[in-house]
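Just one chain is shown here, as structure tokens, and it is the form predicted on its own.
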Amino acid sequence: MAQKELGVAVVGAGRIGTLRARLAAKHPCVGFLAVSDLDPARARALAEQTGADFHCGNNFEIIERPEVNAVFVSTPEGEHAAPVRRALELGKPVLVEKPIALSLDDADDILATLKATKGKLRIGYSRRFKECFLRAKEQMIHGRLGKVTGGLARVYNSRAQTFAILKRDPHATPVLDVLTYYVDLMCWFLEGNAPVEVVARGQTGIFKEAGYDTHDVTWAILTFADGAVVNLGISYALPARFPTQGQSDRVELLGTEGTMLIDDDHKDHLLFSEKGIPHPYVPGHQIEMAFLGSNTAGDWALGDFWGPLGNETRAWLDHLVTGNPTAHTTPEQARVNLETTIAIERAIATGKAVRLPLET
């Protein structure tokens, strides 16, 4: 990996978006980086701190560059699928952030642009990356929980996180934006095994009274072709100051030869400052204590940051190099993903079983 390969295009300067640039602009492959940004303001910034050779307000010229061989799409969920179709019309390979967008027709107009450019394509799905769920997912290939009968994903986050979400996108709802990383990994243990039926249940408060059409705490449970049962939870209304900086969660996998029980709360690592710790994702938010660890993406740490957001960045770069099977979603699982949590919300709604695939 001596040789500079890559030029790299970063669509978005946000707090992804500046991730992906300063990872990607210490790769060894990577020999050109441009980014962009709506705000050409942040543009800038953006490349004046990760030193990239060009920056602009427009997304499209940072993509049709000459030098660009090599697509991160970091904008705001809902304004994913111009700059993906782009991408691929031009033969540029792509890694967008989940989910692959915020509505099955931008889904299907992005997969039937890959169809037709046979472009390469794969969603950001961080959690697959962090080491707890790569050495799960190394058991299920061995097989040795047997035939998998069900299980539970559940994750808590604090308000304070949720509104500066909701802030960026009303739409980004926490379980289109966040339950949508654990259908994901479900749908990866259990690969091969699609999800066929949804019941789910809502409790509005908090985020109502604020102004946003969403929910405070989410239970559904996910039917499986096999008949597997999942229980999956949301909850992001959690006091502002509650001391996780991320994801809180926990994952379980029951089999008929096995069971395996995963504990990422991140209790294990507790700091307690009376100078305040600054929250990673929301600005001049500070906490007294905090769950070191529970930062979604990673973190920074002696001049490198380290965690799933980090190797899934480096991992993509590694393929794009050497070719080599990754474990990144596909877009026809993102667009599973996608229809599971709107089934999910449309249960909600209805009180009824939704099935899947939808009806369109």
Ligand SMILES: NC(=O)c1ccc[n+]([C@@H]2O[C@H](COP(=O)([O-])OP(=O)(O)OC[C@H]3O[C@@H](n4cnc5c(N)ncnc54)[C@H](O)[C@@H]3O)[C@@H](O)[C@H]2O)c1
Second form
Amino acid sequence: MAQKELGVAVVGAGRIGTLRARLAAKHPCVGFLAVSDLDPARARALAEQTGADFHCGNNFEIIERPEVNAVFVSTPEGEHAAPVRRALELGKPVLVEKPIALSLDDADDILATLKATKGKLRIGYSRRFKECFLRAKEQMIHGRLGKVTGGLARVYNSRAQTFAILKRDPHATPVLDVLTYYVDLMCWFLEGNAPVEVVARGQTGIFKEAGYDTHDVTWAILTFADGAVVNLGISYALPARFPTQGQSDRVELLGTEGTMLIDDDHKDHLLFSEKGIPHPYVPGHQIEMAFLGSNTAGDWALGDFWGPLGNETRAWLDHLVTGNPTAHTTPEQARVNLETTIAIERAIATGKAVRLPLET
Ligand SMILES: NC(=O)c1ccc[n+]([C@@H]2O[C@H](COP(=O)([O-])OP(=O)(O)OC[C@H]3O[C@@H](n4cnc5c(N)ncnc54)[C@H](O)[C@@H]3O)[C@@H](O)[C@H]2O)c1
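Let's see the other form, the form predicted together with this ligand, since the form predicted on its own is already up.
Starting with the chain above, the whole complex follows.
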């Protein structure tokens, strides 16, 4: 029988913190659960929903609880650094949501604490835990494509979700907040082959009109150390009632001895309902047609949560108990992802190629 050896703290009781806490509460090795939020009422509501043992409005209080030996940091993008550092200082392993931070200074502070404490930190790039991408990584490990010469990854979503993200943090642009998943995937697939240069263009439109300093469409070309060229693109500005409920994407890898095409648009699973379909991320938003399976985190079905974020959460808790190797993004990889997305935005702003690593 499993021993309940994990005590879990979930910092941030929003959409993703709620999923982490609900999944942790169901994990057979979790014997203690605590949740916090800047808004104590949210922490209380999540504690009631999950049967958590403790809740409060002070992040450090839950991290410092003696029963806690694993910490999820699910705060907004610009609020990751302080709770991550506190947990590491106390020697507690952390899974923090992507991106590791919104600035390289914050990321470097986290990395410095990690080095000083010799702690354990992973970053929640849950696309890695989508089955099509796990399968793709397996084929890359077997070398079935030969030498990869290039590829592409592009992702689309409706503007309904983007406005919800920008409202939370106007600096969490589609490139820093979402294209980062595809930078992560490409760097993971091409592991050992670092990105060295970015050229990019972006076009403004509805987001700029609404007062946000970001683009409706971004296209970038990333060159890797061995010369491989990868096209990365994002538009999170599709009409609000477009059927994608998270991410419609396409990932292609081209090699000297093979090709891999991953159609992850989700046009193969349509739901139409005259009664309306609630959006999984944007409260109060309804659509009549949905690409089922496009919700980034995954989906509830039969009382359990299935999909990338479910796999990722369970895999991290399992990893803590078993000590087995895991595919979660490392802090060094997350820093490369952040640096590369910052370079993409810099390349758009200057119209020039930007070399990586960035000069500080
Ligand atoms: N892996 C995925 O599938 C996925 C999907 C969406 C978002 N995310 C990431 O998850 C993180 C959170 O996103 P979300 O959608 O849950 O946001 P959200 O806005 O739904 O929730 C954030 C919560 O944090 C609370 N909060 C704000 N500042 C805080 C602080 N300093 N301390 C404690 N609580 C604080 C807010 O009150 C809110 O309850 C982000 O980093 C985001 O990029 C991951």
